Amino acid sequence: MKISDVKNIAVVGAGNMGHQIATLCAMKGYKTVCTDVKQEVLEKAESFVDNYLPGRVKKGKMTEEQAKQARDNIRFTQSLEDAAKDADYVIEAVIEVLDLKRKIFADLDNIAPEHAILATNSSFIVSSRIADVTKRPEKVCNLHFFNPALVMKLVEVVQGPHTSDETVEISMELCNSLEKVPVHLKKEVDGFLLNRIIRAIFNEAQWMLEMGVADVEDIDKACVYGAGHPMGPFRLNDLTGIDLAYTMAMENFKATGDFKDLPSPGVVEHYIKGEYGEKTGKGWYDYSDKK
């Protein structure tokens, strides 16, 4: 199999990451099917596409013909079988729960063509914890996009001990065709590349907050105006989702048993209150007046 053989892409999960990845694939010429079990999530995803593409035209970023072609390239369905039966490449982008991902990959293995690559967008669950439910472990890898997927250039291609060089090569070339910047991780490591660095910064930021060294706003300002980061760790956490940070930490703790991997008291407090960040209107910051 070569990158030229990849014509049809299935994206499993139509949430924020999933529908952006699907939109990107459609814009770059791939026939794309996005699936989710929740109809309301699919409707929201389709509404996003119907607003995003005309917005790109209005800003002069693409022509009306290009927008029309991209819209024709993407469709949405609740049926996993409908989405994956003709796929050459599948990207799973559901919530970070291992058992759910394993169930989806087992189903995909039975549905998708034998040549299809099955990738997970997971930001911390390595594909070796999923690949064994399939009969094609050599075609399973992590393909980790960053949020927002339509904007962020970096994609981490993580090669597990089961992943073939061919799968890595095709995945890297797919990212290039999507005008992303792929980096190849030659072995699986907790947190992958960038998130390990970001996690270290966020953990230190939370420690300084809880010790009363500085408040959220000043810690973020220090990272932006001193270290040149595009946004501070707390603002970034609000963007990616405090619920995701909590789930990732708990899953990591289950795997390691190390108490230092537990979510911080501040993350736990926001999670219990349902304050997940921008998507709920409140997190480390208040977004109640943001449309």
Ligand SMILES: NC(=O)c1ccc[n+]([C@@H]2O[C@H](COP(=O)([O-])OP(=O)(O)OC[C@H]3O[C@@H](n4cnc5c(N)ncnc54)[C@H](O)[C@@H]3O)[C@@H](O)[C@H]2O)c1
Second form
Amino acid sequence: MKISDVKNIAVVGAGNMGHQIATLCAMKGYKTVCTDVKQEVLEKAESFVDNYLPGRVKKGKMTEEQAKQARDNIRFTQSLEDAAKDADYVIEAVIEVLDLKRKIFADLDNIAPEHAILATNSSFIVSSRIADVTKRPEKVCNLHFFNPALVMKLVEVVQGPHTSDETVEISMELCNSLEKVPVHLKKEVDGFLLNRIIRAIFNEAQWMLEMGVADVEDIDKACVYGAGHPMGPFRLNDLTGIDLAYTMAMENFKATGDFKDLPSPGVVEHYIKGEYGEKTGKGWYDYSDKK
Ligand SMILES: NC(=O)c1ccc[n+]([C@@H]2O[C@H](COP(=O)([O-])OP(=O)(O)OC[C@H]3O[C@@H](n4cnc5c(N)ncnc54)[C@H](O)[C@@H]3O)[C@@H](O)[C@H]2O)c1
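Got the form predicted alone; could you also share the form predicted in complex with the ligand?
Time for the whole complex; same chain goes first.
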């Protein structure tokens, strides 16, 4: 297969990441079908597209014709079968639960055409923990977008021992066609590349918070105004979701058995209270005004 054979893309999961990845694919000319188990999530994703595209036109970032083309390129469905049956490339972006992803990949393997590449956008789960449920492990890889996917340029393409060079090549070219900057991880490593670096910073930030060295706002300010980061580690954690931080830490702990990898007391406290960050209106910061 070549990148020119990729015309139809299925995005599984229309949440935080999925709806933006699907919008991006549609804007770059791919026939895109986005699926989710929740009808209300699909409706929210569809109304995002209906607002986002005219907004881009208003800002002079695309023409009306391009917006219309992008809108025509995307549709939403609750049926996985409908989404994946003609897909040349599938990007899975459901919640970070290994057993669920394995089930979805097994289903996708039965539904999607034989030539289709099956990629997971997982933040943490390497594709070798999923690929064995398919009869096409050489066509399975991680394609890790960053949040918000319409804005962030980086995509990590992670090659497992089962992933073919062809799958990597097509995935890198797909990212280029989406005007992203792909990096190739030649080996699977927990947390991939950038999140390992971010996690080290976040762990240190939490340690300083818990030791009472500085508060959330000042730790974030130090990173923004001293290190030139676009936002501090706590603000970033609120944006990406404290639920995700919790799940990732628990997955990490399960893999390593190292107590250092457990989620920090602060993350656990917010998680138990259902304070996941911006999406719930409260996390390390309070967003109730925004709501
Ligand atoms: N949030 C981030 O910053 C971020 C960044 C990069 C990667 N990721 C990864 O992307 C994936 C999705 O994260 P998210 O933040 O978008 O989560 P989310 O909770 O916002 O969205 C996940 C969606 O999956 C849907 N879903 C659950 N079961 C499903 C099924 N069987 N079929 C179809 N849809 C199903 C849910 O209804 C939900 O809408 C995760 O693997 C996560 O690790 C997240």
